[in-house]
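This document opens with one chain alone, in structure tokens, the form predicted on its own.
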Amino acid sequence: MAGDEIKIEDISKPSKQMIKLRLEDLMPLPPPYDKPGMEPELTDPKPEWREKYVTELDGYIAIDVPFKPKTKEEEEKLVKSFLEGLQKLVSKEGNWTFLQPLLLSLEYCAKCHTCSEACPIYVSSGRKEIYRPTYRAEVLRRIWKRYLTPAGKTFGKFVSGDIELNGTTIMRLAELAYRCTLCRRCTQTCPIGVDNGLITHEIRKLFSQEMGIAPKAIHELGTVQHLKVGSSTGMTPDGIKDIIEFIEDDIEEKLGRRIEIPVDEKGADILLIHNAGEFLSWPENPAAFAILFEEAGISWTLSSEALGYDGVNYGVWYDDVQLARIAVRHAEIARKLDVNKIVIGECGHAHKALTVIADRVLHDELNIPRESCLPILWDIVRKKKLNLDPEKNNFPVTLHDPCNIVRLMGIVEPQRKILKEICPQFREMSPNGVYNYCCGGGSGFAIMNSMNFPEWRAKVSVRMKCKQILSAFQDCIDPSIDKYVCAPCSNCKGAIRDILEHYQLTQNCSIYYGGLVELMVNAMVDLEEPFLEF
């Protein structure tokens, strides 16, 4: 099928692949990536993958668990299971989190397609029809109306629009739920407030909660491992204690004096929860927090209890039950430590999970105050609790706005006020703030690395962010000038790291990345050696 000729009902029609991506169709990138040969070509899926996994959508595999039916009986069972799950999804008893906004979004789409141009995946792909924000939503809408409403059962496609529910439809819809980062830029643009991001989330939820189908990275190796051993990284309570000791040693080496990081201190004002990925991949980030909080005289502690040192909650992307289990444990640990509030470190989805969505889960004694770190960090700078020298950060810096912190929560100004104070060459991406584009690693994409999904992420999902970064630095793109992308979110940093590696932006343009607190510490007058290492 040609990508620009595809209709909604085509999702049900058997074919090897609905679309095939080609490099020449993708959104062009700015110089120096406007020349042929600057980026790797696309590849085909391996033949053995086609036998076991769903490649019938676009040839890429996000769901790395085999669920393709091999017989007619298995296909009928898959269809029956899907319809039973959908029935629960649209019932009061079966959907205790998002029923009302889901039904409103299913009822009222005007099909004006205003949202399409707001979607970075749709635009980056060369406007492939299956990636349009309304495509997967309309598939679910037609199935719901035709197979579960009285009018649809009587009048069929005259009520719902044409669509057939078979194994091919279900397999492709499952994969299609993982071609959206849930950034909700489409929702922001919709003139009547239809939430296609939520519909995508609910499709994922149906497949996970009712059918046991979800990518291993966010389920088996994500929430399941988080609840079992204490962290989605696999880090145990003993492991976090060892890493904290390592960080203390590293701080002593850089500062010339030791800072004892508070752990399990009862009665502290703040329980600081990081994304545990920071401890393993970017230990300089929790180290910078420790330095700043110590210098600013803030009463705080970390937790070494299982789950208490990992703010990650992958349930927010696909499964409300897993979300609730983790959120409750975070609140219980804070109550046990008798802190006044939980503060979330530089992790966007942890912000969303614990400070926004968890409101639907945490009641009564578990409803402990939960806040972002960013206003606290701005307060440190604004009140001059540290002696900072902006000249120490006198290199080009741009800011990535994490969707969950900025568009969802409206925390826009603290981070850029800090950068304007401590980075003389700070420049904005365009667009920015609440209109920012996703890093491309949202909703679990940054950690989904099975088979050929990383290629789709690199070519389509992160492409708009790559374009934004290059555009922000066009006046200094020469590799002799070091440049810094500030991403105050662990997940976004992972995605930007992959952008730099895939497109070789560090080698070709001297572009580096990191968090916000690292820049703050780097500006400290008392620090003799640079905290940042380019």
Second form
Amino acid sequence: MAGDEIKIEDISKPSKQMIKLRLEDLMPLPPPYDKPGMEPELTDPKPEWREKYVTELDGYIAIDVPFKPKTKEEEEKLVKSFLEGLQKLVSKEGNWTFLQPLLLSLEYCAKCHTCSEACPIYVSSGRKEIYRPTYRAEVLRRIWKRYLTPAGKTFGKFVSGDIELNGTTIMRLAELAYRCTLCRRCTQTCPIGVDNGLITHEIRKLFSQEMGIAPKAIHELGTVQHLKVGSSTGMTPDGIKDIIEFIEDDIEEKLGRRIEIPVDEKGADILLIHNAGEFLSWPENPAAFAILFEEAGISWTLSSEALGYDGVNYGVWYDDVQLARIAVRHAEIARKLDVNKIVIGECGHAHKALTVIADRVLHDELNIPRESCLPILWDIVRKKKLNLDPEKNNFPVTLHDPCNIVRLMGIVEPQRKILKEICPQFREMSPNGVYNYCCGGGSGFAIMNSMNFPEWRAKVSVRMKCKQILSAFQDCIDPSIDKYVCAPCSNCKGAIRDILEHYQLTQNCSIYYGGLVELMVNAMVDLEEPFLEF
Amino acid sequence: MGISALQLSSYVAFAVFVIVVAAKWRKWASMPLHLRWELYPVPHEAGKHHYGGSYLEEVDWWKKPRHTTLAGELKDMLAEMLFIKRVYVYKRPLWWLTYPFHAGIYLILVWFALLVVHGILNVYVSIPALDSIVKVLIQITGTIGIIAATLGCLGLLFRRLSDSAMKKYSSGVEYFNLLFILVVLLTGIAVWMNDTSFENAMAYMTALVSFGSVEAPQLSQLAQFHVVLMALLWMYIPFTKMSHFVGKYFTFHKVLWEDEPNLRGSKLEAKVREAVRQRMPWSAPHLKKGKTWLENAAEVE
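Form predicted on its own done, so how does the form predicted in complex with its partner chain look?
The complete assembly is shown below, putting the previous chain first.
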């Protein structure tokens, strides 16, 4: 099927694939990507994948754990387990964490589709019906009404619409829960306040908390590894100490003098927690933080205790219990270090998980104040604690707004004020601020790399951000001019790295990316050589 | 004199409406504390709402007083309630249908209220000058209201039948709801065409307000049919998602704009302490079914 004539009830009907994406259907990109041959073609899933994994939705596989029922009995078991989970999801006992928001969103959708055009995935895909923000929500709503409400049980289709709960429905719904980045841009447009992002989150939760089904990158290699080893990257407490030493060497090379990065210092004002991915993929980011905090005379420390050096919390995307477990560990580490507050580095979901969501989990001695790094960074610039020369950043810079920090926390201005001070050629993307588009790597997508999921991410999920980046630099798109996308979020940087690689934006347009602190250090007068390398 | 069966149906309908709406309100208001899930812009953020900012933009935000503005919240609420702003901004073609429909209903509600005022002025307090103004307002709100609501309702029904996206997502009850309202509006128009100055409506409401001390007018069969249908609609609405006027308060005020921080020693912290002591019934292998949330968070294998 082309994808736009799909009906809700089609999710239950067995077929090889509900839709097949085609390059010509996808949202066009601005110049120089408006010509054919500028981006790789789409591929088909390998036949052997179809045996074990769910390719029946769109041919792409997000959930890389096999849960396909092979027999009628297995299918019945799957259906039973799903219904039991759904019952818990809509009960006070099972879901105090999100019951009210979920039931409000299930009950009051007017199906006006005011939200559809706000969704970057739906629009980027060429408006494929299954990606419409209301599609998966309506599937869950119909199942809930039909099987669990008195009205649905009494009046059937008349009230709940057409839907059949079978193995196919459940398999596809599980995959479909991983075709939304939970950016909640759709919710901003709803006249009733219905939250399709939340419904997606709750579907993921049902699969994880009741059925133990979630992508490996998020669960097994994510939260489980995080709690067991200390980091979702697999980095151990010994590993982080080695990396910190390496970063100190690197700083010495660039700054001309050594900075001792404080680790496990009791009684410091701030416990700074980075996304551990920064240490491995972008060590210049924690290095820049160390330089800025030391130069500004801030009392701070890192932690080398398991979990204390990795601020990520993948639980926020799919599992409330895993979320709580990780948040509690983070707070315990801060308590033991006797710091005044936890500051989150440039990681969007770590911001939201620990500062906002876990605000209703932590209490008493674990209720330690938590804040974003961005206001502190602006404070450093505003109070002129550093000698900064904007001319050192005299190249086109645009800002990506991480959804978790901006739309979901309301931290909008500090990062802009900094860029306006230190980047003479700063320009906004459109739209921006709380109305920004997700990077496309949100809700775990940036770290989910099994089988053909990266292709879906590159073609559909990040496409809107690719369009925005190209549009922001149209006046200087010539590759002779170096350009910088500032993304103060580790996850977003991962997604933007994918954009740059897949569409070859660096090669074709000289577009680079990085965080905010790197730009700040690059502007420091004391630094003889540029901190940024491009 | 006394109370007729028709009048009784009006009283019952109003009572059912009020009781069920109150019960729904209570249901939503008594829901357990949920995790924070706000969405910006949050309109009560004083000085920051215009760009979507929050108190989290401040260093040491927990040490500073929070500046909130009720006016900001009211402004946002009223723009949505009175003008359906989000549909106007994000889906203009639909707004041209849904706005007359909702505005028409609001005017009809105002018309009802004015009928009650008129009844009170005739039964209990006599202020002729005010009554003259009320009569004019009844004329204006009733006429514009019923026409706007009917046109909007027809438009919405047509759109739901013709727009493939809306059609795919609509179940039988969604068409039934619109049809039900349409029938009530059309019978209302038919009654109004024989009583363009709403004399019968005013007399009927006066009798209702008098609780049997003023005689009700003789209504035509059509008018009686309309009154019965209207009563059924009043009783039906609270049981359906057409009562989204209740839900909407909670989606915005208790979820999307709910940004109260959990400060040490606060009442909220006590609620959190209570919430995490609940038992956790989920069955996945990585969880400890039957133990509390607190125990689950503390014990990891």
